[in-house]
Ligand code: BES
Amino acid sequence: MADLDSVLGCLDLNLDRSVERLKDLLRIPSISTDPAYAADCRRCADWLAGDLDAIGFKARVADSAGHPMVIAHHDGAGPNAPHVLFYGHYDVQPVDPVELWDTDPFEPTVRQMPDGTSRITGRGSADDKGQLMTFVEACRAYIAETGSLPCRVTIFLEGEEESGSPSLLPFMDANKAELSADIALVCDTNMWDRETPAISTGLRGLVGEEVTIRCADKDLHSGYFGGAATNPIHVLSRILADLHDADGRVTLPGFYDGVPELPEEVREIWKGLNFDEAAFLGQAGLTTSSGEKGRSVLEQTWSRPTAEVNGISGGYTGKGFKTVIAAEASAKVSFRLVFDQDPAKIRESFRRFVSERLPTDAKVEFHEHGGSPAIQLPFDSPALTAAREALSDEWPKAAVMIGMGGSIPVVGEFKRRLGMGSLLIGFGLGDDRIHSPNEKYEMTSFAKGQRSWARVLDALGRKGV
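Since we only have the sequence so far, can you give its structure as a single chain, in the form predicted on its own?
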């Protein structure tokens, strides 16, 4: 703990310098989606590689089919130490509409707020430059104070996350050996609130399907054929309605295979979050949860699978009115998966479910729209336990384990392509305005984020992953 104390002291002493480094990074307009900023993206990669090289990493800028990647390695405490891969991205979103910014989006400004807090504003301050620099600064202080790191560390910084990561998967496949580690650390997430750090333990997977049902060989006059002709909109509507029972459960055979009950310890932690279900639904103009009966909203959105109809089309949908029986009807359906659900089995079950309900004269076509399994870190994982204790030592309130209803694609690819799980630890807040004008990052997040990563590295080095 003596080494950790000196590292934490170093971070506190050099906070102003770390803020200036963050400002320098934020001044680089690394907008990946706009070709006009390609040179700035490379300049940003060069800046990061140079900074990492200067503090003791072996860093390089690696070309890809698009914007370059940054890869850096540090041997840490030696070959027997745990090996972590830290992932972040240096590219940022466009700044439009620029007239809604209070200050130049690429001239970062630290502002004192009426409540005594302070924040740094600028594009990329929270997403993801401020976040990734909390880890870099923790490494800087550790190396400065001890000459090494408690873990072997690989840093992998992408330059196309904000433009769909078109080069990421080919690059990962071509560099598997260099990028493989015991566990990945991902910082592109939020805290639960300003005083409560969070570890995201699960990301839901996804299966996307488009189904088209055809009956007649052309649209029909509803006066001539109505009552006799099979209407594909009716057929499709009945099938979609059959996807859920009266209690909100999905009715596909085998759908809940691989979906265990939430551990009671985790359920109690979620209860302790004092999540306001009414406020959550109210922000969307809703009043009542329509998911599985007997489940909290957090369970419904974090740890339970779903079937959702995302769009329906068929017949005449233009202005006015047209009395036709459509020849075909289509729907886009998505399934959010949890735990060990198998995307291929879910897709097969859905297609069989639809086909078995087709009447005479109805034919069906399916079009796949991707599929990926859920990512779930075991709740009793040594890495999770160590990280949770480390974060709890730093913040006013104990760290909580939360779920995420959506997906972070790179986390799934780390599991599928590199065979490693991930710890999702970030220090953003829900009001950071990422992707919007006046993006900001709280200075508390930046300062305590650095200290948090120092504690996490120390804990992983001592307790393993």
Second form
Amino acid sequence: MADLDSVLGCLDLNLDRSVERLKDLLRIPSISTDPAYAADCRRCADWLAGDLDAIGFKARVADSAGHPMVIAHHDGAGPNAPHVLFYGHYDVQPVDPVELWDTDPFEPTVRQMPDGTSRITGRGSADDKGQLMTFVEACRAYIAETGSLPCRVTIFLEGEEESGSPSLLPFMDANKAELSADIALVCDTNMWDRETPAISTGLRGLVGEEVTIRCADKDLHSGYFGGAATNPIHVLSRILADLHDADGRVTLPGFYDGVPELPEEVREIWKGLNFDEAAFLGQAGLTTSSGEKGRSVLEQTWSRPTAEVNGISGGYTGKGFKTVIAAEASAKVSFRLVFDQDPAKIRESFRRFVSERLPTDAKVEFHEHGGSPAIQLPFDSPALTAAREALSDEWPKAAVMIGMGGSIPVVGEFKRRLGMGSLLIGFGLGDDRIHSPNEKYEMTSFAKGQRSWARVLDALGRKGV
Ligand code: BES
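Next up, can you give the form predicted in complex with the ligand of this protein, since the form predicted on its own came first?
Up next: the whole complex, starting with the chain shown before.
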């Protein structure tokens, strides 16, 4: 306990410095999906490996087919101590529309708010640089105060999470031994609310598809050809509109195969959370859920699958006006999956659904953007119980177990490829605006997140995993 107390004291004392380090990291525009930022992704990996080396890890930047990975090891309390693998991602989402940011997305600022809270703004502040640095800072303080760590620790940071982790699987297969541990710790999820820490026991899966429909062999004058020429924007939008019925259910054949009703005990746990649907929608400027009829918002976002159009393009979208029938139109469509839905089957069903609806002269092309099944983790593992207690010691309210509507594809692969369970602990808040303009991370998340990891590492070291 004396050790833990001094580590917590060290974290408090050095908070300002940890904020400066986070700012340095946030200044690197590591946007993985845009090849223009490839050098920045590498710079970000170098920065992290350098920092981990400096605090006593053996760190390396490892090349992959895409952006590099960072792997770092610390022997901690020796070969008999529990071995944890910490996973995070250093890549970030694009910043568009950049004009909606109040500050430069890559010039982080700490802002005091009228209610007395403070926050750090910038792309990646919450997703996931601020979160991953909570763990790194906990390790830094532990090593500084005690000379070691209570667990053997491997840190694994990837740079392609926000673009579907295309290089991850071959990399994991090629580095199995180096990445294997007793359990994976992932810091890329949310708290329940500002006072209540959470362990996520479910994540939705994801299928990403880009669909392009081509009709005429060139853009056409919409008066000369209009009325006769097939318009790919019309074809595409009709097909996309057909994806949902009037009750908000997805119409793809077989879509709900492997989607059971929520088990009663889980329904009870969720009921106990007293979720405020109006407040949840209100933080996005909305008033009414438009999802599947007859389902609560928690169900709609945690345990029901979705089909969403994430982007659509075609024709003339510049300033002014142009009377044109475009030659092609395309859309990016994603499906969030739950329980046992099979990503390959969903993709196939979508492709068939589109192909069957094409009129004469319309041709389609599909482009795959990743796929991962949903994750369900046990509610009662020893590691989860130990972590729950540790988190409850740090925050005003006891830790709760929640679902999570987002996806972290690596978690399933840890189980499948490395036989390793995961513990999903994160300090993000629902209003952090991840993937949106003005992303921020609360200073309490950053400060108490660091302290939380110190406590969790201490608990896992003492109690095992
Ligand atoms: N941190 C998120 C997952 C998340 C979302 C946690 C919402 C808590 C609340 C993660 O980095 C993420 O955004 N994942 C992507 C994965 C995809 C691009 C393969 C997602 O869910 O869209």
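Rigid core: the largest C-alpha set superposing within 1.5 Å between the two forms. Positions refer to the first chain, counted from 1. Quick caveat, the model's predicted, so the values are computed rather than measured.
Once you line up the core between these two forms, the Cα of residue 194 stays within less than 2 Å of where it was. Taking the rigid core as fixed, one finds a CA shift for residue 249 of 2 Å or more between these two forms.
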